[in-house]
Every structure is written in structure tokens, then in C-alpha cells.
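The chain below stands alone, shown as C-alpha cells; this is the form predicted on its own.
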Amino acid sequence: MHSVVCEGLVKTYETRGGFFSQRKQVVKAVDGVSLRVRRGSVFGLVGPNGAGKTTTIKILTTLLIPDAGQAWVNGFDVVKEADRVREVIGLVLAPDKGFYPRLTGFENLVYYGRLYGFSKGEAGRRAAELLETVGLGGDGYRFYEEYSLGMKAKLSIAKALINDPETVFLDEPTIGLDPLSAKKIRALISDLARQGKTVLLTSHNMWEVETLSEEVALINKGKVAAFGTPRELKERLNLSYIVEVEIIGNSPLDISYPVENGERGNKVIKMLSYSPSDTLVEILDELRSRDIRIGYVKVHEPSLEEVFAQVVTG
């Protein structure tokens, strides 16, 4: 079952060639994007600046109407049933937008709860619960204008969850956050998926996307350039692994593999490999046959960042 489905989405913009130029240019921000996001999963949408990620999210959340193609969120058409879509989604586009500075975080959340039709009491209970969920606690009762960027990011996620949505869209939710705040937001995103909610996430942090996402779509120049699980994407592009084996004691001069100094003062064999299991077995067999003591063994997987770089640069 899929929470988000889009087929052949297209969105174009007209721009001027320059400050003094009158010549119009047509830019395809989204050029035939098709996606399927499984219910209850975290889905990563990545790509360089201007690739079309935010435009795609704006279409899926009814903020933009596509020029072509169709999309459905929780079974509702994003154009024909826009009101129904808005009832079942949460959205974070910019963590520092959409709040009243002279209200507290709690009061801002109550205001949005009332917009969704909650009674004052229900909105208050929901707001207090969400302040704890996102880790604001007592800071939720300070004026919004006193908030740091990290606090604003947490409140923006609380606002996105005020209506208990089935599907949540998070555009760069941890951008500008300190490491501890970002870690808490990532934990919250994982919790949302465990609760059965669908999360569509964009981020420039490839490690974050790889850690959180079950599936990833890489968008480049308005098109989906690659799609799959992080592991599938690495295997499809045949990216190399790094195999490391530490040698305890003196290493023989005639060993078959390149050796360098390790962090612990011992020699380390370090090899690039497309078949890490086979390479590791070969190295260990040789070392054991020569009674060479072995320390740690590590296999470093290629990162999603390498996938990103390879796809974008062609």
C-alpha cells in the first residue's frame, strides 16, 4: 500500500535571462517525476540545489498545481481533492516561517489546533503533548521571538503533527541545527515511521538520509535519476568498498597486499574492492597461512554521498 503516488509530474517556470534582459526563459523545475512511497516508511528525496525537490513537495502538498501529471496522497488527488489532502498531511518547509512572534510556542500550536477544528481544551492537550514529543518542554511556554533556530525547527515539526497526520513532508528538517538537536529530530522521524506514519524527507545530509530512509529517490535537473534502497543504489553503481585488516607485530616484506601505518601504531592492509567478502577471505587466508596475527577487521561501505556524486556528475 502506498501513501504517496505521483506519475509524470511536470512544473515549468518563466524567468528573465538577466536583470536587464527582456528575453524569457522557460525552466522545467520538475520534468516527469514519478514516485511511489510505501505507507509507514521514511522516504528520502535528495539532489543538488535547484534539482526540483522542494517543487515536488509543494505539488504533493497542494501548494503548487502541476502543469502535467497526477499525484495522490493517501488516495486523494492533490489537485481535485486538495482539501482532503490537507486534512491528512503535515508539512515543514521552513522552520522559521508561519509562527506569531509575540505568542509562545504553546499558544502558536493551540492556534493551529483550533484551525483544524479542535476545541480549546483538545488543542491545548495536543499542544502540550507535542511540546514534550519534540523535546521543547518548558521552552514551549517562551515567546517564539526568543527561540533559537533549533527550537524553531522543533516547533515547526510539532505544528506539522498537530492534526495527527498520516503522511508528513519534511523539507530539510535539520538544516542549521546543532548536532544534539539534529540527533533528536532524527530519532523523532524514526519514531513517526514506527507509529505507522509515512515520512517524505529531503536533506543535503547524505548520511542522515541513508540512516533514516528505507528507499531513496535522487532527483537531478527535474528528473528522477536513481531510485531504490540505499544498498540497491550502491550495488547498481558498482561502487567500491574499502577492506581493512590490522596486522599485529612485524609484517613480512613480501606480503601480497599494500600495507600502511594504522592509527594504533600497527601495520594495516587497506584494499579497494568491488567484492569485499572475497577480498577479505583472500587476505585472511594468506595471513593465517603465514601465522601472522590479525587485529581488527573492517569493511567500509560506499556512502550514499558517493552515489549522489556519481549520478550528478554522470
Second form
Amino acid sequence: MHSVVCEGLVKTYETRGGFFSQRKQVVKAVDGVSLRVRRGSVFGLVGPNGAGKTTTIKILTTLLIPDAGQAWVNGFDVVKEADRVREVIGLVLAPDKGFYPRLTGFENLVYYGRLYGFSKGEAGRRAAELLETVGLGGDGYRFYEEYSLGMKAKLSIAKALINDPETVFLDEPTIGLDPLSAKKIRALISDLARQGKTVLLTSHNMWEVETLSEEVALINKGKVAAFGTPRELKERLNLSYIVEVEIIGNSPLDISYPVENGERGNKVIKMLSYSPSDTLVEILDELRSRDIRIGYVKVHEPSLEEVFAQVVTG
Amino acid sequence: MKTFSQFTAVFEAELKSYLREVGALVFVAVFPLFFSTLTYGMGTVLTGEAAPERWLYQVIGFGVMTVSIVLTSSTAWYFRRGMSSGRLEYVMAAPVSPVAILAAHSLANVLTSLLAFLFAGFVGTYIVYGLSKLPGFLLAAAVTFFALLPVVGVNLVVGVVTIVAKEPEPVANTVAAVVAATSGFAYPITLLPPVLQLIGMVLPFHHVVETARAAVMTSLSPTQLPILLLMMLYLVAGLAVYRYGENHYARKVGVSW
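Now the other one: the form predicted in complex with the partner chain, given that the block above is the form predicted on its own.
Below, the chain from earlier opens the complete complex, with every other chain and molecule after it.
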């Protein structure tokens, strides 16, 4: 049912002023994080810089040992069964890192394939397939150091899939990419979910997370501040929708709703509402009763960005 | 089988990377020949005696020194580059044996360094002795290969210190300075004060260079073998320190830069 489960994860870092300095600073990067990620879904983990997203991912991918709490990936304990976890996960930590600069994209993928235990031939076949999948088919034989940022990001996704993992962790996979490259990466992520893989995604691009993710956890100061589907989060925070109705022609303006000038020279009714369907029905009823012609009708949903802003700033 | 595949993957990747960075390899091959010529020239001017064997003594000494220092610093750099490039995190997130990874990395290093040593030593031996001593030199190269294994143990300790201190240059350079001064690469360690002699005797580098010199210039003594075997304890200790460092440090604080 759930690919990723974590309960009460805590991770503290200790930083010193210098090698000989006694001045210590203790930073609680993750403070009791609990999550459940449904198998075969895309799960978004969002939060401001330093909120604990990457630390959570590093714990789940066995790179860090938590100070407290427990976590399981595909049923395996990330501390006690770390090797089993490593076999079933794919990971992108930074889209432009992690490869030998003087090896080609193909050679780098073969290298990682063999780290997962594939024979050289098998790793080569998988590498060639994945290069095609991510759109690097013609560039696999170029040195990694010659790749653009977008190509590096695609290669990172290919690397994360080299072992055909059940669960893929993508930490800001589109950071720094141009819109077209980012779009391609998003399409790849959607494909992964369609193939039944679980994807845990972090990003600062709220639109991206909202578009791709079925469920979202918002982390702030090491704690899960909000959790649910994007719609649930908006409803829970009672964020208002904007209902917009265009009035065509020189209609009488003595209606009971505020009216603004629209883009096409017509008047537009704009209403903030917590219950957009009720508001819309009320407006349409009034306009019909007065024989006012209606142009377009739009309902603007509050974005995840607004949820993020409200949760982070309180 | 899986461990072997991982081992060969790292070995091939590292070897390809080294061979595609020709500059470093050329430096390691050429440096001992010219630096030994410099020190030999200085010595000859001071003593007024020219003796080609002394030049070869220096060639082999600097050859082993270069290989040893390159090896030691390359492990520090393996961690440094791995940390800054994010490769180390990906390796640690894969189901791999860290021992296989590090052994393969070290082996690739030893082989490429040895290639450079072969060039320098071969040229030096040919110039001084002609073809007659070349078989002895090949034996020296083979012995040096095995004698360098304890150095891998030292490298692992240096690597762990690099992870903790996150400063490869000071760590590697400090080790290199101690090793260069106390291992008898350019002069017999009997010239040193007793404390420095002791450091030289305890570290494996002095035994590597003495074994290489004996194979080319005199003959290998049976007493050298037990010492070299004893030095293998460095390999065991290095692996133990690495494992401890990985579990008690790397996975506690992370290895990102």
C-alpha cells in the first residue's frame, strides 16, 4: 500500500566555528517527520530552504542515519536493512552532479549499472535504452563535461532508473533548467508514475509540485506543517477562490456584485469565495434573471504557492 | 559475482579517467627523472664525485616517492572529488561494497602510477646499467606493486581524515611532507635523528623504496619479505578505519560538500 513510511524522524547536525573552536551550534534539521507515500504515486515534499527536505531524502535513501525515529522504503528498514533499500531505490540529489567528467554519458550509466550488479553487457543495454528514453540517444557518446545543464539533468534521471527501481527520490530535479528542459523532465516524472513507480519529489517550483503530485507534505523548520492532496491543503487552510464572470454588451450595472473593466472591453464580475460553486450559481442566477448575456466563466483556484506562503509565514 | 562487477566497474571508470587526463600521468613519469637529475647534480657539485649509481638511487627513490605521494593524495582527492561532485553520495546510496570500491580505485591508481614508475625506472636503469639490469628492474616493478598495497591502507586513513576535516590539501600535503622526509627516498634514513628514523621505519614507504632499490641495484634479501608482510597490517588497519569512519562519521553527518 505504502512505498515510503517514516515515523518521528529526527536528525541533528552539530557545527563548529572552526577546527579548534569550542563554539558549537546544534541544528535540528529534521524534527519528528512522519510521512506515508502511496505506492505508485508522485509525492511532493516542499518547504523553504533549510526546512529539512534534503535531509529527509538522505535518511530515506540510507545516506544519513537518523538520530531517532524509523523509516521503511518498500518495506525495508532504512537503517537495519540499508542494502535492501539501496537495491530498490533510484536517486537524484542534484541534477548536475554525480558523474565522471571524462567519461561519456553512456560510460557513466554503464558504471552505475554495474554498481547495481549488472554485467557489462546488460548495463550497456540498459544504458542505451535509458539514453533513448530521456532523449539523449544521440549524445550518449559525448563526455559528461561537454553536456549542458539540461542534458546533465536528463542523465541524472537515467542514472536513477538504471536499476529499474520501485521508488525514485528526486531532489529538485528541474532546478536551474530552461522551461523546455524542465518540461521534458516533468514528462519523464509523469511517465514514471504511469509505470507504477513511486516518486518522491522535492522542488521549489510549486506549480510543478502541484501539477505532478497526488499528495504533498509541506515541511517547515524540520516539521511537517501540512500534509494532504493539494486540494485538501487548500480547503484546510480555507484559501479563497476567485470567481470571474464576463458580462457582454451594455448591460445594466445595478447588479449586486462588484464589477471591473475586463480585458476585452466588457465588464467582469470578480468575487472572492470559499465556496466557488455556490457563488457561481448565485451570480449566474442573478444575471439570467436580468437577461444579461454572459461571456466567459472562470474559477481561479488558490495555488499551492499560496498554501506554502500561508503555512510558512503563518 | 556482483562484487566483482562492482570492482571492475570502478576500476575501469577510474582507469579511463586517469588515462584521459594525460597531463598528470606525464608529470608522474617525467618528474622523478628530472628531479633526481637535479639533486644528483647538486650532490656532485658539492662532493666533486660523479657516480651514476647514485643518480639511479635517486631515480628509484623519487620514482617511488612520486608514486606513493600521488597514491596517498589521490585517495584524499577521490573523497574530495566524490564529495564535491556528488559521486560519493550516489556510490553510498548504491548496494555496493565500499571495500570493493576503494580497492578498485586504489588498484587503478597503483597501476597507472606504476606505469609512470616503469617509464622512469626503465630509462634510469638502462642509462646506468644498459640492458643487463633491466630484468632486475622489471622484478623491482613487480615487487613495488605488491609493496605498495600497505600504502593503500595509509591512503584509506588519509581518506577518512579528509572526510572529517573536509580539507584534502592540508591533510594530503602534511602526510606527503612527513613521508618525503622520513622514508629515505633521496638519502639513507640512517642520516636522520632517531625519532625521524623510527617514523620512517614504522611507515611502509621506506620498505617499498628499499625493496625496489635492492631488486635493481643489488639483490632482494629474504629478510625484506617478512617486513613487507608485516606492513600489510596497514591495509587491514586502513580498511577497519574506513569502515569505522563510514559508519560513525560519513553516514552521521553526510558527505556532501
